[in-house]
Each structure stands twice: as structure tokens, then as C-alpha cells.
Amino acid sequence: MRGGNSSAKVFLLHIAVIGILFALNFILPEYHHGVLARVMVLSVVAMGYNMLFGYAGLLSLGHAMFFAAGLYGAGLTAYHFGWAMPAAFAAGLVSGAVLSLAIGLLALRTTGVAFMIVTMMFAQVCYLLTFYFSEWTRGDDGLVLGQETRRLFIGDFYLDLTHPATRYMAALALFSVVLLITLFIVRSAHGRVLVAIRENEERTKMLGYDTFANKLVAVVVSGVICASAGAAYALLFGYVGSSFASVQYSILPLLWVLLGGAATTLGPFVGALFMYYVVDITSSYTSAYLLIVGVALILLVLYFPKGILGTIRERWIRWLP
């Protein structure tokens, strides 16, 4: 009975968060409205990273390549071939799935620090490829998707993703779907196996589980989630550039997850939101904003060693997922 009550609380909490974000669409000022739409998309990247790092215990420094796979998969097909948004978004997802499967099959032959280094090397190769094929990608200059490319036609009607309210709701839709899928996965048998692998892989093998297969599924799911964020970013914000494939976008999801709380479903969003606004607010007052951000992060680590939601779960609210 207690388990049922806990499950109901968890589900209602996630629905409440989605409901609050929906209501904010109608009351936020224009600037914060745009910021929150961007944060929701980027927090999806952190959710994908959390699936691999938080639950499976695999430290990757290459998730920028999965985000970039979705970004370029959607952006290039929409820009060069004129594909409609649903087809372009699907191309981004397929790109992420194929790349994550290939990387998983190779990188999972290593463990620990070696896994981290291998993923970083693959990500750097993908980053350099965006410059090598600059005739298509335009490198750092990037591609700007026109307004006509970012319209979703439904019969005689269309949704214009350049409109702030439509863009916000599309970002919320992606965020909501990925959040609920993540919640379902981590509370499923597969999610429990991933946690067992994180805690003691050898013992999990002794219990008869195929740890390689479970980790490969985690890599692919993580990659597809990150690719969905990349595809959405290209179509919602209309820009595709090499900077999104740089190592910075491999480190940021790790930072967001650690700040919000690894192995918590809402932690990636909390971490991304906190980090974005700390940087945004401090940079408006001083050019030395990184120093202030560093101090804030040190204080957060000292008083919330398991991240914001991770520490809250450990100390006060045990049923937080």
C-alpha cells in the first residue's frame, strides 16, 4: 500500500511540474519566456545524460555528438532538402539512434576512465567532421533555418515555431514526453538493473543479467533522448552550428546533472535551470561572472553534496524518484 501511495505521489509531482510550466507560458515576461523554452530543451539533454551517468554509472564526455547528431540530422535535411518538420525531426532521431548504437558497441568494450576517454575522442571526431564538411554545415558560421522551414502544416492550418508561444509549447511537449518516458524507464525492471550495474556490475552478472546488453540499451536510449533535444533545438530556434558539437556541450550536461542530483528524474531540469540563471544574472553585473559562478557552485557542492534534489531526497523527502 505504501508503494502505491509513493508511486501516486511521484506521478502527481511530475504532472504538477508539467502543469506549472504550462501555466508559466501565460504569465512569464517575454525574456524569461524565451529563456525557459531554451532551458526545457537543453534539460532534455541532461535527462539523456542522467540515464547513462546517474542510473548506469557510466561517465561519458561525448554526449555533445548525440546532441549534434539530432541537430544536424534535422537541420541539414530541412535546410538542404526542404524536408517538412516531422520528417526532419525523425531524421534527427534516426541519426542519434544509429550513432549511439555504433558508439555503444565500440565504447562499451572499455570501462571506467577508458570509457570516458573513448567517448570524448569520438565526440572530437564528430566535432572536426562538422568543419571537414563545411560545404554542407558551414562550420562555426552555421546554418539559419528560415521561417518557412519551421512551420508544421496540419491540413489548411499551420503551426509557426518562430512564434514565442508556439515554440514554448513545443519545448514543453518534448520536455513532458521525455520526462515521463524517463520516469517509466527508471522505475521499470530495466532501470533497476541499471542501478544494480552501477552499484556492482560483477554481482549483477552473477545474478544472470546481460550487463553489456543493458548498458548498450542505456547508451542508445540516452543518445536518442539527446538527439531529440538537438533536433528540437534546430527546428525551434533555427540555428545549426559546430559550437554545439564542441566539448563544452559534453561537460554542461554532466554539470547540470551533478547540480540537480544524479539519478533523480527532475534533477537535470533543476540543475539546468539553476546554472542558466546563475550565469545569466551574474554576467549582467560583472565580466568576472565565472568567478561568482564558481563560488556558487562550490557552496552548492558543500551544502548539497548529492545535488539539490539528491540531497533533499536523502535528508527530507525519501520518496523523490
The other form holds:
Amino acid sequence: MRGGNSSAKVFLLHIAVIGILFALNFILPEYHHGVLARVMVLSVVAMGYNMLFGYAGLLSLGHAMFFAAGLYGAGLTAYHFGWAMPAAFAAGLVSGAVLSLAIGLLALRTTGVAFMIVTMMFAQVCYLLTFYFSEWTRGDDGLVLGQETRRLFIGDFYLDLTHPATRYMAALALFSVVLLITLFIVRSAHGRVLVAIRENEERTKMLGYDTFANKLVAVVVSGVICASAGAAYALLFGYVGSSFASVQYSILPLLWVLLGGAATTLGPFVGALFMYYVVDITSSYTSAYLLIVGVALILLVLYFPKGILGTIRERWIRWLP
Amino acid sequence: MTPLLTTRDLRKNYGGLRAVDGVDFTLLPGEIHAIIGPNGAGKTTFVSLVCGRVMPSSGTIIFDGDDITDLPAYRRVRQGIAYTFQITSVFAHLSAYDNVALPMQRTLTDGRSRAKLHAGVMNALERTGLAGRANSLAGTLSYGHQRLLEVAMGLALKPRLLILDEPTQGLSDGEIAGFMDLVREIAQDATVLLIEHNMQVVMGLADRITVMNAGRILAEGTPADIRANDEVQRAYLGTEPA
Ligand SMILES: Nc1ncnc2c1ncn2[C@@H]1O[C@H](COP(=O)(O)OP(=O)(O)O)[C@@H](O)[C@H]1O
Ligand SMILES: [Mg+2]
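Mind giving me the form predicted in complex with its partner chain, seeing as the form predicted alone was just shown?
Up next: the whole complex, starting with the chain shown before.
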């Protein structure tokens, strides 16, 4: 590890990022304000994905199921049982924890390409389940959570999460908590073990580590983080539909992380933000925007194989976590 | 004295090849025990069976009175068996410091204290002469330094049994002398099982020597016994050590 000096720098950097995002709430024009709130929630998915892929080196192609677990865990309980927001959010987290524990126990018997395929297949099963239970989920049409279910009561007073500034602050709160948690984890003893597993699992075992247990913890932490984003998405944006469980939402976090920089704490946010705007801007000019996005990705992988922040860390700012 | 390690009729077959072929072996606590033998004799395979990196085809391994034959490698490490790899396998993309911090952080009883971890890591790096390289990426170290880093990682595990697989390979003469001092120091509170080709190192360090050939034990004894053993002379010492 490095000295206390860079510890302070690292902490200040993360606080500064959170501070800037806070200030932007008051500055940004309405459209970009809305975009940023959404991107903050989506980048929480990317941060969860990064824990597993970036740090532990496990490439999953099924993380949509964890996002969906949170989305449906919160959405269904709020919609059908009228659960209040904190309870619905907690239901989302618990769904994510249970699902990721089960998936981890099964999928971690495999590695490499087999792990990719197994996670993808489980995610596909989850996707199909959202249609199988369409009596409850209404499948592709989905459920729309009304304004009255998206109020957070504190005594008699309540926060209305359909209000843009409140929604923005709620997204920022989730983003900040998850960012600081990931920062803490990657700098902890467990984080160092995850990196060691990524670099050489056999060697890590010979240092006395139960690598299976460490990977299982990583899967659950990653799954719960993604579920928290799903639960927040349902409650903040009020829509719960099958498309969020589709393979697209398994691939996107991978792209965001690759773009922003795998195994960097801020890379997932940078990647999600960058990609959102690339799609947004190109799609306003041409219907072939996916082609442009594809080309942009190829160029990035060619010239910045470690992603934006990964490259910056390699060339300039070595202390970046 | 009750042995620290005993193997009974230990075997490992690779297809038709008997890499380890019925080895009965005893290691006494506190000794420096060398295993010598020509290339392909089965030395690495034998110690891999002991540390759990490779599972035996048959036979038993007893460590400190417990049957550990079926124990996974990481549990054996926790019981105090540390293995340093013959083929250097440090974490190339991590700093030398982090390479040592990994085993060190697990053996710290209070776990969390960064100051304790730091002190322990720097101590292991100093003992192996690598303190000045703490922040270098392990992959950029010279081959000799990577071998020493392997030893530092082994030390950080605070082992009761430290297995060194050809640790002096690729070291300069000066480094070898320093290394021999280090092994003597380690042996004051750990048992050392040393696979070594350099006969000067073996004769200078070992309390007892086991000679392996073709997966079997050919001879066992003090350095003087081994030097005087005709069979060993013919099979191994007479030929150029590979
Ligand atoms: N994983 C393996 N698969 C097949 N054969 C192996 C394997 N490991 C070692 N061997 C063979 O077992 C024999 C003993 O090898 P080894 O234990 O490395 O010898 P030493 O360390 O004494 O040079 C050699 O013939 C080697 O080729
Ligand atoms: Mg060998």
C-alpha cells in the first residue's frame, strides 16, 4: 500500500466528486439534470459489476438478473402490497442478496467462459420468469408506480421522489454511499485478496485463502449493489418492466466498466456517463447511432485498452484507486 | 521426538508415469532437511503433495499428528505449511509490498491494524533484503529478487514448515551466501524442507538429506552419510548435478 498522504488524496478526490455532483443539482439545465440523475443510478449497477469483473476478475454476462431482482423486489411489493418506500427498497436488496447467493453457489463452480455462459443462462431464466409471472409483472408492458407510492414519509412530512430535485438528491445519496463502500472494500484486506484471485487464483490459495469463499462474497456484494440500483430505479423513475431483465442490461454494465476503466472506483461512473451522452448525441443526428457507438467503442479499446481512468492511472496519476 | 511430518507409502501417478512412487518420509521438528536428486526425480511433485497443491493417488500425509491427506491446500497453509514455488509465481502486477501484505494480513491475529501490517511487511522485506524495492512492481524485479520475494511471502505466512523449492536458482554467489544466513535464521523457529541442486548450499545447511531418484527414496542420512554412500555417488553425485 501507499503512504497516508495518498490515502488522504484518494478520500478527498471522492468527496470532491460527490461535492461537484451535489453542486450540479443547482446549476444544470433541466434536461441534463434528469440525465445525470439516471446516470448516477445506472452507474451504481456499473460499480457493482466492477466489483466482480474489475477487481475479482470474474466476467459475468448475467448481471441484469441482479438489477431486475432489486427492481422487481421493490416494484412488486410497492405496487401489489402497497409497501412504503423503505420496506420496498429493503425487499429489493433482500431479493438481490438471495439471488446472488444462490447464483454464486452454483456459477462459481465454473470459471472463465463457462462462468460467462452459466451466468448468461441464469439471467435468461430470470428474464423469462418475468413473463411467466406476467399476471404480477405485466411483462413487457410493465408496471407504473403511481406518485402516491413514491413518497418517503418522515413523520407527517414527506419527500416526493417524482420531484426532479428530490429524485436527483436521492440518486446522489445512493451513488455516494455505494461509491464510498466500494472504495472502502477495494482498499480493505478483502479487496487485496480479490485482486490476487484475479491475478493468480492458485497462488492465492497457497497463501492460505479460501478463494471460493472470497469470490462468493464478491458475487453477493456485487449482486446487492446492482439490486440497490434496481430498487432505486423502480422507486425513483416509477417504471418496472421486463426489458430491464434482458441481456442488454447484462452487456451495458460490462461496456460502461470497460470504457471508464475496470478496477478503478470512479471508472464505472465515467463510463456510464460517457456512453449515455455518446448514444444521446449520435441518436439525435442519425438512426444508425448504434454503428457510431460501436466504432467509438472499438477505437477506445484500441487506443485506451484500460479504459479512460485506467489509462489515466497508468500514465499520469498512479495513486488513483 | 514426534515427527512434524510423516508420509506413508505416498504415490502420485501421471498416466503411466510414477512421479512419486511409495515414499515413506519423516521430518523432525526444527531440522533443516534437504531433498536432492536428478531432474525429474519427483522432488517438486513430492512437496506439492505435502502442501496440497497436488492430490496424491494413494498414501497418507500426517502433519503434527493430524491426517491432512484430504485437506485442501489453503487449510494446510493455515495449519502452518508454506510452499515457495520453484517456478517463480509472484503477483507480477502488484508491488513487492502488496505481494507480502497478502500473506501477512491473514496471519495477523488482530487483522485490521494497518500499522501492524506495515511493520510485518517491512520486516519480511528487510529480512530478504528487499526493503528498498517495496514499491516496485514484482514483475519488474530481477529474477533473483523475485525468488527472494517468494521467500518473503513464505516468511509472512509465519510457517511451522517452510518448503523451499530450488530457492537459489538464478541467484549470484553473493546472494547465495546471504540466503544461507537467512535460512539458518528461519530455522530457529521453523522447520525447513529444502529442495536444492547447489551441493555447497545443501552441505552447508542441511541437518539431514534425502536423496530421491525416479520417484523413490534412494538414501537418507546426515551430509557425511550421503557423501560416503556409494549408491548415491553412482546414481547422482557422480554425475554432473543437473
Ligand atoms: N502435472 C504433471 N503432469 C504430468 N507429468 C508431470 C507433472 N508434473 C510432473 N510430472 C512428471 O513427473 C516427474 C517428476 O517431476 P518433478 O516432481 O517436477 O521432478 P523434480 O522436481 O525432481 O525435477 C517428471 O517426469 C515430470 O515430467
Ligand atoms: Mg522440481
